[in-house]
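Shown here is one chain on its own, the form predicted on its own, set out as structure tokens.
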Amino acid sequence: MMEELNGRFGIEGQVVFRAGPSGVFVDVENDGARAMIALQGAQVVDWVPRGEAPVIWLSRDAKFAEGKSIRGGAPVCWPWFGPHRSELSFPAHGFARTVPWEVIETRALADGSTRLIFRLKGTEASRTQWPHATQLENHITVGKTLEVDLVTRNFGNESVTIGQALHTYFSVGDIRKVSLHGLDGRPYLDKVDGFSRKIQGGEVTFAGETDRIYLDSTGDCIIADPVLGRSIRIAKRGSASTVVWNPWDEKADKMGDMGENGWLEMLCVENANAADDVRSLAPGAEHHLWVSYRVE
């Protein structure tokens, strides 16, 4: 399998496929950055721009197993976000992050970056949970900037409604000293406080468990990190909701795969279609959830 993948999609000096603990992994390296992507979930698990510290956080205790989500990286939540609205037995955040994807294309771009396109294959179980004629692709461009474009196409004869998110874990020096800019004045649903609706005042700071869905949020967010001496700019299109999450110490200890004090070193800023921002796709329509990350 590795020989076939490398023969069809490998790029000398840039893209190599290899076997890993939960299936196939793709190592990408170019003049702008290096990255690692798991074929299960088409999930970026590492991205390091040249001359920078790692930007994407991956738990030291992450479990790599077939059919299990990986703690860290940039998991794809699709075709629903959070619990399923009617079937509580269905997996939270959908199934896209735990099922196999196939490689459609790899390409070296003129600007020195590398583009990889993956398509969801799914399983018998996932097709039972989502019996709709939709296609999901993940277009990942690795370079000094990391771009991810989730493309959903509706090939059916009826409209479908999707919820989704890129559940990206960012590496930070100390969450207690980090601030998140770009959400001032935005309303949000506070899951820690029974989903009560509140308004953000100023930048977001962190002193305890945080789990919020910011609404009407379409602009850039910036993670300001004084410990690592950097800012991470998060831009997006096709999304009007932003999820901000850190489990803090007690909940992290109960999760079993966050690693010792891992919560101190991560912040999830998730560009999403969640809450009242779910999207309806008419027959023949497609939706792009596009994001970019850049160190400044």
Contents of the next structure:
Amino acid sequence: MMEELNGRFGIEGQVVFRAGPSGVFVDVENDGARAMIALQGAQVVDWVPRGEAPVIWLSRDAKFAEGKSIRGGAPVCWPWFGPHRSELSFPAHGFARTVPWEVIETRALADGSTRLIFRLKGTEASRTQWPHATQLENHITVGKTLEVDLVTRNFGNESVTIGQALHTYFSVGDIRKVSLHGLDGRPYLDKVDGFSRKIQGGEVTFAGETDRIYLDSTGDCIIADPVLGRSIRIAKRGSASTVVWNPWDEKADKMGDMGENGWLEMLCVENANAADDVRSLAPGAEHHLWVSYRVE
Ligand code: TA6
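Can you now output the form predicted in complex with ligand TA6? The one shown was the form predicted on its own.
Complete assembly follows, chain above in first position.
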């Protein structure tokens, strides 16, 4: 399988497919950055711009197993965000991150970055949970900037409603010293306080479990990290909701795969179509949830 994948999609010195603990992994390297992508879930699990410390956080205790979500990286939540609205037996955050995907294309771009396109294949179970003629692709561009473009197409003859998020875990030096800019004045649903609706005043700082869905949020966010001495700019299109999450110590301990004090070194800023920002796709329509990450 690796031989066939490398024969068809490998790029000398830039893209290599290899067997990993939960299936196929792709190692990407170019002048701008290196990255690692798990084919299961088309999930970026590592991204290191040239000359920078790793930007994407991966738990030291991440479990790599077929059909299981990986704690860290940039998980694709689709075709719903959070618990399914009616079927509690369905997987939280949808099935996209735990089912097989296939490689559609790899390309070395003129600017030195590398583009990889993956398409969700799914399973019998996922097709039962989601009996709609939709297609999901993940277009990942690795360079000094990381771009991820989740493309949903509706090939059916009825409208479908999509909830989704790029549930990205960012590496930070110490969450207690981080501030998140770009959400000032935005309303948010505070999951830690019964989903009560509040308004953000100034930048977001962290002193305990934080789990919020910011609404009407379309601008860039910036993670300011004084410990690592850097800022991470998060830009997006096709999303008006932003999820901000850190489990803090107690919840992290209960989760079992966050690693010793892992919660101190991560922050999820998730560009989403969640809550009242879910998207309805008419027959033949296409929706892009696009993000870019860059260290400043
Ligand atoms: O995006 C925040 C959140 O919905 C949290 O409530 C927490 O459940 C987190 O996602 C992790 O979910 P997971 O299913 O990956 O354990």
